[in-house]
Amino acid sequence: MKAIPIPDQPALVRRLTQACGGAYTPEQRRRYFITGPQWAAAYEGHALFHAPTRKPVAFEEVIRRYGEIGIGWWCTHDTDVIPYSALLGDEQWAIVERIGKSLAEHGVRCSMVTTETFHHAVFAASPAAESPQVREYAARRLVNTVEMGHKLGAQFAVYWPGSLGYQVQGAVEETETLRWYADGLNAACEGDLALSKKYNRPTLKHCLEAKPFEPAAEILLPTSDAMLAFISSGLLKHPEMVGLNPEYLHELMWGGAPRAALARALVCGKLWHFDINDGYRLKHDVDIAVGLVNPLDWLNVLVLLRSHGYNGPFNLDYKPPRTTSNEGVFEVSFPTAVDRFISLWEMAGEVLEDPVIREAASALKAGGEVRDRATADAIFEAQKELLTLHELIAHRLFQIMIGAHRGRSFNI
């Protein structure tokens, strides 16, 4: 093949995108509560080691092409689109009016704020650092987004305590760092209390999600187990309005398993959001696409949320890889996302349905006839042959992604 010349490079992307089909009309893609973030449209490509690869991307320019893709909920942090110098002023406001405008125009609505209590110097020490001057400014930026949230028709707040540690060995009083956090978020919802009144609205749906580590060494609440224990722990004035938003590749990176991750929060009544991506376990915090690494545990998570009739948001917190171009991010990189996760949504509603793992699982629960109740080797001798069920099921599950179920096969 010849060298491609630029001008015709974005036309080859779009062909072969097309040809690879399987795309969901935008029209389809907003029947779900899919959410794109501000922050992972406008990455630039830069990390730690690397250099950016992509131009900056204001906020209108983000929310008209999720309009355009058909992702139908908008979700920022406040320093994605307020500088700091605008801040807790009349500025912000008009930043934010700005924004409404935006959201309206391209039929696209704010679903979550979050505060950015980790990049800026006066966080090196977390918000909940020993000054009370840095303590008193980050719970009056929390209930500053707060209300931004209120302005804007958010639903839910979030929590990322990625700086909540040390980095060296006896730098902080656990205990008294974990009080003065839960002193912020008692802020947070105390204003919101206030916030939701002077709006006539609901208050906010305040969540918390875990990292196991960076940026912080050690960080305090490393897990969604964490922050449940820390939900419960006594600390927090209204522990009825906090919850969690559990994100799959930070359940999965210190090795646990994403799907008992929300079971526990689904039994504790506290899944409230879920940031959706995907990478590796035991390694850093890659943020690849939905679907890209674990098909098939993706699968069994979404079957684990339709079964329990999870309805809230699922977020798009990735990073569009540093070789994805400006224009790919929007032609290439989002619209497939979501597509993966629909098509992975929707197998998972044939998984429920499918009379194959229907009969194998009732059979489990049904058990095998013991004749000994009280002898551990009969009841072993009645369930020992259904107990080869369970990896007939995790077969079928491995068709119904293949679609060897409604007979595809391959010549071989």
Ligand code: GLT
The other form holds:
Amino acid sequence: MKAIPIPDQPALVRRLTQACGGAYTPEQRRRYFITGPQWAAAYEGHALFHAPTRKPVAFEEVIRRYGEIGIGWWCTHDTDVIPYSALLGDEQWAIVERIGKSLAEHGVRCSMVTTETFHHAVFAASPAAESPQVREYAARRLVNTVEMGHKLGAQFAVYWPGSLGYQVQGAVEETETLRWYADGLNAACEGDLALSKKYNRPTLKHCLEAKPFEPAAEILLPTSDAMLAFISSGLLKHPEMVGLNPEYLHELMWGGAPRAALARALVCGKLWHFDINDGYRLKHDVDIAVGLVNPLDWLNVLVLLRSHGYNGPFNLDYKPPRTTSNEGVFEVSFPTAVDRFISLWEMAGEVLEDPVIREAASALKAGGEVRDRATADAIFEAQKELLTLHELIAHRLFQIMIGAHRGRSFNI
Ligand code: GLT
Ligand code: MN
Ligand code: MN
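Write the structure block of the form predicted together with 5-thio-alpha-D-glucopyranose (GLT) for the protein whose form predicted alone appears above.
Complete assembly follows, chain above in first position.
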């Protein structure tokens, strides 16, 4: 095989991407509440054991390229765009103004803001550390991010307390730490109540995001369920302002079923924001793009969300692989992730309308005719044949996913 010259490689990737077909137009993509994080596009491919493989990308370029792709919304951590030296002073507002201009210029809107409370050394013992100075600083940062959100027109704020926990046992008293963490959220919500008046806007929706492992060894709020309990614990002054941002992979990571975790959030009325990606059970946070590992599970997740009228953001919180180039991030990674999401969303619509699934589901709900309603054996006998439909529904979902319901078959 002849080696491919470097200058020929982008054209090759572009040609093969186009050969894949099945792409939606930017206008079609913009119809969905799909949000693109600054940190996802700017991720340089680094990790604990990996050096970066890509160059840094500034917000101007991320916003411009999202606009071109048709990703209508952008979100960011405070420190993705504002260096520590500029935080909490006039300089940050000048940057926020530049961001506002970029967004307007490229027809992209800011959906969400989030505070980095896990990377800087000041948060070595978490944002709810024993030191009151650390906690006071964390609270200022949270309120500051809420203000950024109002200035940029965001509707959501996200909180990922990944460093809320410990490495060594016995040093951290869990109930005290949870109280301190609640104090930070209370400051953000109270700050928001004042800021929303100042900016004449509704308050933001404050969304907690759980992750079971990393970076703390033991995490105090490791799952969405733990967060639901925390929201209703009585520690929050405004529990009605606080909901969830579950991440698909984070629920899978602890061995849970993401669809069931989402269902529990839905019945609590707390499913407000959703980080979409993919990965593997009981592994670290690989943040693979949506649908590349578990497409059938994803289809089922979207059936649930469509049938419940979920209308919050679908946030592309994934990391383009280290093997993807800077150019590839915008030429391949983001457009294909968006298109897979839309395909799965449309398929979920087909599932909900499918006559076979509909008839099977309603027959199951009607149940079998039973003569003796007090006898377990008789009740079981009356349903026995109907229950075979469970497996048929699963088969039908697979058929819809591969297009077999439209006559696609593999005869070659
Ligand atoms: C971090 C985390 C993500 C969260 C981000 C929001 S930060 O990358 O792993 O899942 O959504 O703070
Ligand atoms: Mn996430
Ligand atoms: Mn993740």
